[in-house]
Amino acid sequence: MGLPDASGDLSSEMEVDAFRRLFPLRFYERHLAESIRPDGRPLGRARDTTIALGAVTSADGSALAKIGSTTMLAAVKMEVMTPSMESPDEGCIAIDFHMPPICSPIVRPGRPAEAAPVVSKQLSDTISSSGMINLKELSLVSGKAAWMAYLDIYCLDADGALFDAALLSAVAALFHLQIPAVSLNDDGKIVVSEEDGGKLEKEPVNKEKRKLTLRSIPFSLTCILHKNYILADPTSEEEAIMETLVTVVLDSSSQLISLYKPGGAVLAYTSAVQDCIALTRQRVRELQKILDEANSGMEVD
């Protein structure tokens, strides 16, 4: 008796899968009418999110962030540089976003992913405009030496909301960052203390590793606008089917940093934008809690 039922269930499952592949938009709209998504989430709920600090031991700061299946690895490497004449008391931060072929079937070997430079520019603009990092804190000796922070974010799995996951991993890596101790050697040059065998020939510039003071930490949420529906934290399938995206970036005090809408068929009316901002405020509280818990876990370890 069990065999026919199992066969019937399998047949029904195959029909649903075929309908999803042939008519993806109609498939989704049937779910949206019930205020549910195919993965079981309510329309305004983000996917499960995790942060692991210190994922790369050779980096000065690193983090692995996952939003659903979307996975980002961020690492910070610090180097001493000569500051520019225009900003003698400031260091620099260089941000680069990478999408290797392993992250998605649409990324081909030998061809740069179209999304990579876009996300990279978004990250640089967001971190700069948020005022999260005081570049003067990266200064070592005025006009002579400052820190250059190289922040690289690698997409390991691209399943939607790439910017949200990339920004989260970048923020977490900077949160984890420990600036190396440096000193002046006999030639008057700045050297990392570890490279000098731990022996400080002269008065150290900073005696021990230190954390960056982060202010106005930015968090983001990407939403899809489709007809009268708003879907928070879309998967790659949802992004491909319903193409109107809105990304809202707020800081930890819920101040608006940026709003990004790269075209799309649906107009972003004021009410829809306000709803996206409200969802982002809720998401910021969730992400701040996740980041704090990840940091507490590191302190316990």
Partner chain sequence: MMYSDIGRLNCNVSYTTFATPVRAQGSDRKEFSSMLHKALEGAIILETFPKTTVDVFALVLESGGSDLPVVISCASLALADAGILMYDLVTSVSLSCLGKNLVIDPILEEESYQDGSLMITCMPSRYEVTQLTITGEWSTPKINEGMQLCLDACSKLANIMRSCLKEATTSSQE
Second form
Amino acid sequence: MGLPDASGDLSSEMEVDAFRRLFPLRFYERHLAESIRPDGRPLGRARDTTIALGAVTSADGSALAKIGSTTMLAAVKMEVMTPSMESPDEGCIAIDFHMPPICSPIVRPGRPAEAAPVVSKQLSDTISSSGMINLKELSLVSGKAAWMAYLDIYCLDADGALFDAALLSAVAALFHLQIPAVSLNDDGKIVVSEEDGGKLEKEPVNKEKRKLTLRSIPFSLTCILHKNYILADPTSEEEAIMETLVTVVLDSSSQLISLYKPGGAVLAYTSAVQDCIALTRQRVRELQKILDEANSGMEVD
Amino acid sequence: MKEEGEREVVTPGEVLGKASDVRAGRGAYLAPHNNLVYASLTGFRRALSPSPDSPDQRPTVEITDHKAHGAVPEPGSIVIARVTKVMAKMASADIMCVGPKSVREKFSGIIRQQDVRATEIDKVDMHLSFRPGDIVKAIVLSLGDARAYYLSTAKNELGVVSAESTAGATMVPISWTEMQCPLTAQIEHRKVAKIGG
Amino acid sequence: MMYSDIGRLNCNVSYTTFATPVRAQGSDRKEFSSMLHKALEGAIILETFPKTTVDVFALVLESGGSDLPVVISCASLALADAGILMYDLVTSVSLSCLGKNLVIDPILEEESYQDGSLMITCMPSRYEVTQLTITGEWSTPKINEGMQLCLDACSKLANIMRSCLKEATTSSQE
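How about the form predicted together with the partner chain, since we already have the form predicted on its own?
Now the full complex is given, and it begins with the chain already shown.
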């Protein structure tokens, strides 16, 4: 394996793996010149994506999403709370993103990942600004009781494009969510209804399990900009070498929800941004299809 | 030693044979309390016949690891490392390859002032020998302390093999202490490895 | 951190916030972590990797009862999959005493009604018990019966674990 380049004698002594670790940029640029990436993908293609709904049976809604090796497990648990004075008719959603040590060798119990709070905030902002959930649907008794939905997303394997996979699993979990049936008992407290219809003295507040109506579901695609190349859905190796990221979030009708470019060495000219948005548009169609298939697969059971 | 191929998969704790029949090789161990040889790895079992003139005629059984393990540095191995920090008396480097193989997880190495070169070791200026980002070829002196392996570049063929100039181009070695940037023609000081023997 | 000429083992068990029926703050379980450590340290051949630490991280995604035995067995499989030299696989089974009945591998509801519990961790092919935890009141014949049931279950579990490892090895070779 003699690679004829400036690193000269060194490259002929080592295996491809070693060259990839020592001179990663050179390794990648060789591939990019042929419009391909080391894992064989064309530049604009995302990795294989799967969604499995209902992964956690003890939660009210859950989903496991995998994009390539990046794996995210999202689950929603509902609790009853008193709504705030400013919005007595609305419930609340609390989104939290965790990166446990299992997901990556750089995370250890005493050394949490830097990406975790960033992605957590990004997710909260994206879901609330997309208008996907109508908080009024989470209200139970005006001014007295409303639902607090705790959405927790755990990264089980971190291999790049963390935000994309996390958003996908969060959206799928909310899609799968079934709000428990509850009724108001004599003490004015909300209790979970019995499965078999329940006693009549309790006033059913939420007759049967229902799903949320989700409007404009957000989907995202992260791209890396390097010189003139745009790489869609980066792996963690690609993210580490070429640091300029752009994340585009669109809803199912291709409306732009957010565009995120946190600095980076490469400037994003209008043409690059437009290319990213076009790639995202295509990706949204793919993801919508995958989510629908996962959902219909569940209904058969 | 001649090999006999046997493609049976074994898991840790499985009996491979009696101590009187086989010898424990890599991935196997002898349990003293009952004289049985057990496997200690998951992988394919292989029996190696002993050479005809060795006194112990038992075949050696070993387990080939199904996961190719990354290499681990040992005293005397030649490693390739990337310099991370340069201080007054030593430089830190991350060991990336042992021989031609890359490692799985990064190992930390230190090159102390007295191990940079073979002559005039107390007059060494660390900043004129290495800079962060340089790729160096070194030999492992010892397992070192809890934090890092001790490395040495005190031979002609050891030292900086690849470095970037301040302008960002890969420099060309001129002598054993200097490298030149092809873009700006500026000369920078390093402890350069002699390539080509 | 002192220089050590044998390897070190570091264990950490934590739960997700949605693992338990009632949402809890997902924190580390120190007790489980130290029990996992005790269960595994007898099985790993630490002399083979000096100056190195093996970190075992367990994240319980959903708690359904018998959590610690499942964590231990799973960790042992992970170590075998990683290629760490071990004396044997480690399997673990727990048992609940409900009145006169001994129930093996209890679910959460059964555990909440139990009068006593017994958990065994063993290295199956050497028939060595590495950990035994008993809570509640037990008569000696009952302990013997319980241990026999658990050891039997452990060896059955070990067979399943072994065939799983073998399948993974042969399929990764193709």
